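Coming up is one lone chain in structure tokens, specifically the form predicted on its own.
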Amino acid sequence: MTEAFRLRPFEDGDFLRVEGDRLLLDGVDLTALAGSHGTPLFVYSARRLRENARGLQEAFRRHHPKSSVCFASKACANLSVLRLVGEEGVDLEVNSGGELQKARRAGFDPSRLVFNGVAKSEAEIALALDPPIKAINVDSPFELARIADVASARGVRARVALRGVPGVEGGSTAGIETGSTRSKFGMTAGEIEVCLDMAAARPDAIAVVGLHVHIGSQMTDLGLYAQAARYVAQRAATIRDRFPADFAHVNIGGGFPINYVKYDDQSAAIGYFHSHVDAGDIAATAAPILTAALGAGIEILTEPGRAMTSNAAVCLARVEGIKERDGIRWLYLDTGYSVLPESGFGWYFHMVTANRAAESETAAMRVVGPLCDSIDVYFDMEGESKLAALLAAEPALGAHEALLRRKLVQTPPFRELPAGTGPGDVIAILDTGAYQVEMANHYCGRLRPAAVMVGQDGAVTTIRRRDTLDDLIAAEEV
């Protein structure tokens, strides 16, 4: 274990503290929670939610007062999720027709929504136009002409958004970078001229109301935003000139970072998952360029989804076995990537054993889950895995070990955790409030996780109940 990751014990202001060996949210017991809900269980913070939807709202608005959050559902379509950011004044943004019945069913007016996606079928485009949304981001002139087709028949206008690609590279993974050429996402300049020659030729059925990129998720470089923000400023004022009695909104997507890790000192070893770049540096990026070009009278829009809902909530495991392999301990925990599936593509979580949260005698070990397949594990297999090849077909490269492991490994090796960790314990997993319980799946024949939601004045309140026996063959017993 190396000295750069000494733990101490963790603590995150009022939100997660520790009392005796116990780790608490916003004054829960988490060990107790796990006790009475079982594992794995997700615990969302109703105090937290709050906070960042007030926090996300007021990051734009300080810089650019006609600014409008847009939730990205995708990060948690949980109805009692969506209701409360609700409830703060944001809007949202949907990616399907699923997407866009939950967000009705919380109660959010259509003139609120925003709906992505770079394959809408015929079928959500007329739930869309029923009654027309806020925007519809297009992704294609294909898109565009069945939009129209669609308003159309339905003899209504529909308002569009056109999302470009500013070209912006780097910065995070490829996976999740949408803003380059070689993404599936937004259209060439010359595919926008398409599409604003379409509107103007089908002026009863489509009204070009606003601009839309998106670069990627967990970008941490501002010169990337920069770069967007002035994509976006001089594409939309063509634009605007072309349309100024509809155009009437720019939309910088979201991605926006947090921080997962913990300790300053890790963030040599763990690259885009360590950030001190949040939405106040972004806005302060990007909302000047923005105004300049376009003025204080064009809306702002961002789609937000880790950065509202990551860090309010930790999923709780337990640990199920042990194993000890070359003097190392492997810790086998009862939550693997069908729950946080961003485990199995390497995304880094912070770690704390939640009822053993002040103890400082530690050790190294290493973290796995319970599924039938090497890389459901809590450390990079691909990227060590490579690193051994190469270095075995290529002896000569050991003298950049180094550099090689800072490229391929993306997530720490171990896990530093109290020394006694083993059967019976808590793991506390932070910041996995966005995307996993969405994607939670039944692989391997795995219950999907239930939720709960601690409210401001600490009661527990079930927000998602632990799929049954039933679930897992509820849609086969047709």
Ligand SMILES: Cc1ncc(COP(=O)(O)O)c(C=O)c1O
The other form holds:
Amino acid sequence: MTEAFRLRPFEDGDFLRVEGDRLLLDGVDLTALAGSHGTPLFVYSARRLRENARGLQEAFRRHHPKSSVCFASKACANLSVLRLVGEEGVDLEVNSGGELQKARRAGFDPSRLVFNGVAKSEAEIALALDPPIKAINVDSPFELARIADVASARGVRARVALRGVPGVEGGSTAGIETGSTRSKFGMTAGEIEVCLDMAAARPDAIAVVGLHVHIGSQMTDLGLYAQAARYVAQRAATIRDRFPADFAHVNIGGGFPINYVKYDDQSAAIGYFHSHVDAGDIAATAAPILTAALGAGIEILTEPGRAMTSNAAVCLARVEGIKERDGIRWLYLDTGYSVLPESGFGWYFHMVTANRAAESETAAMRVVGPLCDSIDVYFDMEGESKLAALLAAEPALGAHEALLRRKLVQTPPFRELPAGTGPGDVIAILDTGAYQVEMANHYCGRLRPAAVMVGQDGAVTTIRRRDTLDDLIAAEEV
Ligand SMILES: Cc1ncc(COP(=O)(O)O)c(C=O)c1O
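Please move on to the form predicted in complex with this ligand, as the form predicted on its own is already shown.
To see the whole picture, the full complex is given below, headed by that same chain.
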């Protein structure tokens, strides 16, 4: 047993705590919940969601009172979650006509919605104009022309914010970095100029109300937020000079990180799963730069997704099988990357055996999912294989193995779990409240998971029913 394990750092106030041998979430026994509702099961905490919604709004308002949070609903567009954060005063960022419709269904007034995306269809633009939302974030001159045409045809003026490329790189992994011209998002200075000229030429169809950036997800480097804020401050001032009557907000996007790694001795070699940066630090970095350049009257929008919902839920999985191979235990869960799609990209999620949470005798195990695919594992199969291939091809690289491992292998090879963990046990996979249910799919004929919410009174409500066999086949019975 390591010192770190004995400290049980996954315990988190009332949110997660151990009573007897059981792990509880807001006082509810997770093992019992897995028994009554089945697995895989996402368990959300209403209390934690409300705390996050308030905390994220407060973080920027402390530095700049005229600030609003537009929750990136792609992180979790469950109607119950949307309604709950909406009650706390949070607005929404949507990324498709589907998310726009869900936002409306959840009761959000159009004036509380911003619409992002790189390939909006005419139909989606029409939806955003009828009735008009707070801002359509424009990704290219081509798109602005399309928006202007759709607006003209309807005789309305589209409120748009221009998405810029702040030239920010690093801090996370390339697949989720969005702030440089290497990514597909946003506009260069030249492209923004074209948009400004177009807006000046078509004042009846376009109102330039804002400037937008988004630098990536799980961005742990405060310096990158400072860089993005300086870009926004400088660019926004010139755009406002051209459109002083309309220009009203700057939007610095989301990307606020959370700390996924609970044990120092299990930290991933690549550091971005381990974060000590929070929204308060980001606000303290970015808001003063924006206020100094643009004044207290400008509205600052943010679009956190992950930071709103990740740490408000756990996913419960059951151990379905076991293998002992070369002295190492392999645990086969009923939950793989069809339920936790980010695990398929090598994301680290911490695990706790919910029905053995107090056991102190632990062992290192390989933990894997049920899908018919070698990457359906909770370690970095690709990275480990690349490292082995490099070392085999060039033995001299052995001198740099530690560095290569740090750069190539994203997640730890083993999970330290109570030594008795085996079939029938319930594994709580932490910090899974963002991007998982939304991306879950039917691969390998798996049913998409159910989700429940623990209310502040301790009552458990189903907020998403588990798919049925009919859901699996209905679209194909044509
Ligand atoms: C434009 C935009 N805003 C906000 C977000 C939310 O990012 P995060 O969940 O990392 O806060 C995303 C995520 O992809 C995005 O593309």
